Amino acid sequence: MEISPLTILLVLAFGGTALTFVAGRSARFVALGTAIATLVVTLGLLAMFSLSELLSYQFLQVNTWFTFMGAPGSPGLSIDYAVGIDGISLPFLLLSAVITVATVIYHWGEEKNPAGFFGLLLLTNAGLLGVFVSLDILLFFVFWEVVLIPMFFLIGHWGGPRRQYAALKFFVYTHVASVVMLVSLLAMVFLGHWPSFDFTDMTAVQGYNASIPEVAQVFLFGGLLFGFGVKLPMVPFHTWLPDAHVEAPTGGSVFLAALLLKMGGYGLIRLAFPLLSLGREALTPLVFFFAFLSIVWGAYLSLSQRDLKRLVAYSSINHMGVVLLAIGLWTQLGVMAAVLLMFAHGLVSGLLFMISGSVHHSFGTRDIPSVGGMTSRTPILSTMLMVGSLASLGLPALVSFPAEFSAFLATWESLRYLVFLPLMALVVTAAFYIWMMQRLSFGPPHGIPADAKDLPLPEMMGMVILVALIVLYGILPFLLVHIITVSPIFGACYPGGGGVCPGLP
C-alpha cells in the first residue's frame, strides 16, 4: 500500500501532539520541533504540487474502513480513509503550518502548564490539517469535531475572567452548527445515492444534482449554510466570536481568527456550493443578504470598540463577510478571491491578535483611550501595529490588497453597483484602523507604565514571520493565485442537472 505524504503529515502532527502532552517542562521544544516539521512537510507538498493537474486531487490515498451492505443487487455504501489536496486545500495547509510555528514561538515564555497549552495548540492544528485534506465526509466531520475540543479547553483554562462563559458559548454554538452540518451531509449522501461517503465519488454519478428534488436541495443547502456560516461567522450567528476572542489567551485568539474561521469558508467552497446546485441557485439571494449584513454590521460595531482585541474581532466579521460575498458569486474570480482573502486574513488577523496580546503585556490594558504615544517607548511594537493595521485596511503591496481587489472586481462583474456597499464598508474599516493607530501610537505619551518594555524577542520573532509573508504575498500574489486555480472546482468536473459539467462560470 502506497502511503500519501498527507498521511505522513497527519501522523507527524498527531504524534508530535501526543509527545508534547507528556513532555513536561520541555513541551515548548517538542512543540516547536513538531510545528517546524509539519511546516517542512507542507513546504515539500508545495514543491511537489503539480500546476498542470487541474481536474484531479493530488497525493491521493483511499483505503476502505468498512462497508455497509445494501439491499440485494445494491452495491452498498463504504466509509473510506480518503485524503487528497488541490489548489484550494494547499494554501490552508500552508497557513496552518505557518501560524502554528509563529504562535509557538510567540508563547515561548508560557509558564502555566506549558505541556497542556502547547499540546492543545498542536492538537488544534492537527485537526485543522485533517479537515483540509479529508475527501470523505465522515472523516471530514471527525477532524472538524477534533478542532472544537482543544479550543474549548484553551479558552476555558487559559482565558480571561469570563473564560468559562466564553468557552461554553463557543462550544454550544459551534457544536449545534456541526450537528446541523452533519445531518445535512448525511441526507445529501443518502438522497443522492452515492456509493460512498467520499464526496469526489459524485463525479461518477451522472445527473447527481437532478437526483435530489429541488425542495430537498434548498433545505440541505440551508442546513450547510447555517452549519458552516456559524463558524465563518456570519451575522446574526456571530455572537460567540467576540466573547471567545476577548477571553481566549493570545494563542487561542490567533488560532480562532487565523484558522478556525477559515473552516467555514472552506466547507462552503468544498461541499455546499458545488454539490447542491439547485439549492445554491435558490438561496443565493439569502447568501448575499447575510454577506452584506456581515460586512456592514462588522464595520459599524468596530467603530465603537474601546478594547483592541474586540475591535480586531469585529473587523474579522467584516472581512469574512467579504469572503462570503465572494463565495456566493460562485465564479472563478470569486472563488479565487475568497481563498486568497481567507489566506490574507489569516496572516493579518493572526498578527493583530499577537499585537493585542503584547499591548496588554506591555501596558497592562487593551483599552485604546487609556494608552497613547506608545511609539516613543515601544517603537517595535508600534511598527508591528502599523503594519498589521495597514494590511487589514488593504494598503497596496500588502497581502490584503490583491485579495480584496479581486473580491470587489468579482462583485462588480456579477452584481454591478451593489459593489459600492462593501466599498463603503471598506472606507469605514480604514477609518477605525487609522483612528486606533492615531490614539495608540501617536501624540504625547500617556497611560504608559514606567517599567513598560518593547517586544520580547520571542513575541517579535512570531510577528516577524507573519509580517514577512504579508509583504511577500502582497508583492507577489501570483505565487498563491497559480496554486489556488489548480482545482477540480475550476474545471469541468462537477455534474449539474442532466450530467452537464460546466465547471465554474
Given for the second form:
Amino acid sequence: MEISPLTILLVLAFGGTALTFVAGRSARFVALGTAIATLVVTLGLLAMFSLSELLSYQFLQVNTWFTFMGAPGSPGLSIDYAVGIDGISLPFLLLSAVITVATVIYHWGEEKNPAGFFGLLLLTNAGLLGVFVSLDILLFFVFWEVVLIPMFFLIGHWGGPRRQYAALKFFVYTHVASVVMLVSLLAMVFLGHWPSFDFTDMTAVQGYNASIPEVAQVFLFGGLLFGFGVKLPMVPFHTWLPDAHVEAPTGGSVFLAALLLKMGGYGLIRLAFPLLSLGREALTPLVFFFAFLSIVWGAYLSLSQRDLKRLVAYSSINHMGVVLLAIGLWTQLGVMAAVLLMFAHGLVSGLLFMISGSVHHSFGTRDIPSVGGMTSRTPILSTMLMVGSLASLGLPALVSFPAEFSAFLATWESLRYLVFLPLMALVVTAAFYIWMMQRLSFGPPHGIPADAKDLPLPEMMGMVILVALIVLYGILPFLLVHIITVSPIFGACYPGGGGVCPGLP
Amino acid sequence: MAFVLIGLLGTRLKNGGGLWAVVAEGLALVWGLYVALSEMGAPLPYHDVSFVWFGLPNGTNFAMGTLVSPLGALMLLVVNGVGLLVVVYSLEYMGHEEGLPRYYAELMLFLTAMNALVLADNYLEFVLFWELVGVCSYLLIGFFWKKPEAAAAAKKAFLVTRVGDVMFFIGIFVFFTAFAGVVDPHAVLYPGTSCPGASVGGGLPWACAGFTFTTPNANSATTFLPAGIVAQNANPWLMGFGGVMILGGAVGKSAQFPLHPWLPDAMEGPTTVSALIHAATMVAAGIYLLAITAIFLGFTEITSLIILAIGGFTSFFAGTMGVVAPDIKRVIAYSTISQLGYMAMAVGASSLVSDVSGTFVGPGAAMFHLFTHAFFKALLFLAAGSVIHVVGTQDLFKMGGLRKYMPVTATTMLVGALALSGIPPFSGFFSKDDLLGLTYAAAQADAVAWPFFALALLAVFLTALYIFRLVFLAFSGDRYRGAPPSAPHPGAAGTHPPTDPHEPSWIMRGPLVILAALSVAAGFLPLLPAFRGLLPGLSWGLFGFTYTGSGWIFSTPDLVISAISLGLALLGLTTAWRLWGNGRVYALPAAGPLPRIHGVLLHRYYIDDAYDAFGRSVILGIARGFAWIDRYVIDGTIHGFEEVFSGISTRGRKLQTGLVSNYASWVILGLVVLVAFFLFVVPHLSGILGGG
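Can I get the form predicted in complex with its partner chain as well, since the one above is the form predicted alone?
The next block holds the full complex; its first chain is the one shown before.
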C-alpha cells in the first residue's frame, strides 16, 4: 500500500495533538514542535507540487474502507479513505499550518491549562487539514465535525464573560448547518447513484449527478448553500459569528476567522458549485443576493461597532461576502480571486484578531471610544494595527489588493453595473478602519492605564510572521496564483486539455 | 530602471536622518534628467521587459513593466526636481520635530511610489502605485498625529480620494473588458500590430501607431489618431461611461469639484509635505492620469466636455474661496485646486478639439501648466513655510510688514505670485495662455464650452486677487503688533518663540531661490525643440505670435485672449493693492450682500458641512439601523429557535454533569441516525423517484 505524504501529514497532526494533551507543563514546546513539523511537511508538499499535473489530484491515496450492499439491484456503495490535493486546497493547507504556528507563538505565555488549550488548537488544525485533503464525502464530514468540537471547548472554557452562551450558540448554529449539509451531500450520493462516497474523479461525479433531476438539484444546492453559508458566514445566517468571536480567546478567534470560515468557501468551491451544475444555474441569483447583502451588511455593521473585536468580526462578514460573490460568478478569474481572497483574509483577519487581543491586554478594554492616542505609549502595537487595517481595506503591495481587484473585475465582467454595490461598500470598509485608527491610534492620548505595555515579544513574533506573508504575497501574488489554477476545477481549459472544456470559463 | 527604484527603497530603509534622503533624491533627479534628455534626443518609448504579475489559464494576464514615455520623462523631472528641493528644505524646516526617521521614510516612499506610477506601463500597475501615493499622503498629512485636526484631515483625505479610486477601478474594468486581456497601453495602442520591433522589450516607435508626439503646434497637427480606440468602439455609451469613471479617479486625486474638500484640510500636514503634494506628487497624478488616458485611449466627446466643465468650474469655484481664507497655507491650497482645474480643463479641451476635428491634439498644454505650476507652487509653499517657521502662525491677519525682515523670502514669494497670476515674463503666463487658447478653440468647436471658458477667465482675475492679498497681508505695511499667538502652531514652529522675525538659513533660502529662477525659466523652455518633443500638442506663444519651431504665426484671437487674461490679472493685482496694500485687514461694509457672501465663502459653500452631516447622519444612521435589525430582528428570530431547543438542553444538563459531552453524544447519535436513514431508506426512495 502506497502512503501519501498527506497521510503522513494527518498522522503527524493528530499524533502531535495527542502528545500535547498529555504533555502537561511542557505542552507549549510539544505544540510548537508539532505546528512547525506540520508546516515543514506542508512546505514540502508545496515544493513537490507539480504545476503541470492539471487534471487530477496530487498525492492521491484511495483505500476502500468498506463496501456494503444497497437496495436490491443497485450497485454496492463503498466508503473510502481518499485523500489528495490540488491547487485549490494547497493554499488552505499552507494557511492552516502558518496560522497554527503563529497562534502557538502568540499564546506562548498562556497559563490557564496550557496542555488543554494548545491541544485543542492543534486538534482544530488537524481537523482542518483533514477537511482540506479529504476526497470522500464521509471522511470530509468526519473531519468537518472534528473541527467543530475543540472550538466549542476553546470558547466555552477559555473565553470571555459570556462564553457559555457564545459557545452554545456557535455549536448549535453550526451543527444545524452541518446536519443540513450532510443530508444534502448524502442525498447527492444516493440520488446520483455514486458507486462510492469518494469524489476523486470530478468529471465522473459530474456524470453521475447529471442524472439527478433539476428540482432535486435545486434543493440539494440550496441545502449545501445553507450548510456552507452558515460557516462562511452569509447574512442573515451570521449572528453566531460576532458572539463567538467576542467571547473566544484570541487564539480561538484567530482560528475561527482565519480558518473555520474558509471551510465554507472551500466546500462551495469543491462540492456545491462544480458538482451540481443545474442547481447552481438555478440558484446563482440567490447566491448573488446573499453575497451583496453580506458585503453591505458587514460593512455598515462594522461602522456601527464600538468594540474593536466586534468590528473586526463584522468586517469578516463583509470580506467573506466578496468571496461568496466571486465564487458565485464561477469564472476562472472569480474562483481564483475567491481562493486568493480567502488566503488573504486568513492572514489579515488573523493579524487583526491578534491585535485586538493585545489591545485588550495592554489597555484592559477593547472599547474604541475609551482609548485614544495609543501611538504614544504602544507604538509597535499601533503600527501593527495600521498594517492590519490597511491590508484589510485592500492596500496595494499587501495581499488583499490583487484578490479584491480580481474579484471586482470578475464581477464587472459578469454583472456589469451591479459592481457599484460592493465597491461602494468598499468605501464604507475604508471608512470604518480609518475612523477606528483615528480614534484609537491618533489624537491626544487618553484612557491609557499607567501600566500599559507595548507588545510582548511572543505576541509580536506571532504578528510578524503574518505581516511577512501579507507583504510577500502582496508583492508577488503569482507565487500563489500559479498554484491555485492547477486544479481540475480550472482544469481542462488548459492548452493540452484535450479540447474538452468542462472547467471554468 | 527598476534597479534605481529598488535602490531608492533600500536607502529609505536605513535612513535615520535626512541626508540619506537628499542623496537618494539627488540620484533620482540625475537619473530623471538622464531619462528626459534621452527622451528629448529621440522620443522613443523605452519599454522594459514586462513580467506577469499574475495570470490565469484562460489567458487573462496582469503584467508589470516600465514604460518611459515623453510625458513620463517630464513628470520624472518634476517629481524628482521638486522632491530634491523639498527634502533639502526639510533638513532645517523639520529639524526640530519628533519622529524624523518616520518623516523621511514616508517622504521617500511617497516619491518612490510617484516615480513608479509615472513609469507604469498599464493601468493595474498605475492604480497600485496610485493607491500607495494615497496612503503616503494619508500618513504624511497625519504626521502630527497628536493633533486631532491632523488625524481628522488625514482621514478625510483618505476617504474622499477613496471615493474617486472606486470610480477609477470601474473605469479600468470597463476598458479592460472592452479592449484587451491585458491592461497595457501597448496592447491597447497596437492591437495586432506588425510594427518592426513591436515585441516586448524592443523599442516601440510612437509613430508606429500612426501619430507622433513631436507635433510642434496643436493647431497645425495633421497626424490622425488611428488608435483612437475609444472613438472606434461600437458602444459609445460604455466608452463614455468608462471615461467618466477614469475622470472620477482624477477628480478625487486632483481635488476637483465635488471631491475637493480634502485638499484644504490637508494643510494640517507639515508645509514641506503640502509643497510636495501640491506641486509634484499626489495631485499631479490625477492630471497625469487624464493626460495619458487622453493619449492612449482618448475620451468621447461628451466625456471631454464633462472634463472641461469640471475643470473650468473648479478653477473659478476654488478661486472664490481662496479670496477669503485667513490661513496662509489654505489660500495656496485653494489656488492649487483652481490651477488643477485649469489643467483638467485643458485636457478636456484638447480632447474635445480632437474629437470634433478628428485631428489628434495632445494634452501638452495641460502638462506644460503642470510643469510650470510645480515650480511656482512649490516656491509659494516653501516661502510660506519660511514665514510660518519664523513668525509661528499661519494666520495672515497676524503677519504684515515682513518684507523688511525677510527680503529673500518676500522677493521669491513675489516671483511665485507673479508666475501664478500669469504676468509675463513669468512662466505661468505662457502656460496659462496656451491652455486658455486651447479652451477657446474647444468653445468654438462646441458651444457648450463657452460658459466654462468664461469662468476660467474670471478665475484669472480671482487668482491675482487672492495671491496678492496673501502677499500684501504678509509682507507689506507694518508688522503685526497684537498679542503673540497664544499656542504656537505645533509642528510648524513649536520651538520658535515669536520674537523678531529673521530670514531662515540658506538651507531653506537656497531652494527658494532655485525655484524662483525655475519659475521664470520654465516658461521659455518650449523654445527648445527638444523640450517640445516631450509635450504633444503644445504651442508656445507671445501675444498672438505662436512659435512653430521654424517661424512665427500670428493669430488675432490668441492676441485678444492674451490681452484679456493679462488685463484681468493686472486688474486683480490692483484690486488687491487697493484693498490690502497697507498690509491690514480690509473691513467689510456691515450692510449689503457682501458680509453674507463672505460668510458663505468662509464656510466653503457649506459643502464640507454637508458632507460631514451626510456621513454623520445618513451613513452612520444606516449603520445604526442595520445594527438594530441585526440584533433584534435577525438574532431575535434565532433566539426564538433557541427557546425551543433550550428546553431539551436543560433536561440534558440534568442527566449529565458536563453539558459539552452531552452535546458530543448528541452529535454522534444524530450522525448514526442520519447515516442509517440514508443507507437504508433513501436508496428505496430514489428508486421510487425514478432517478434511474
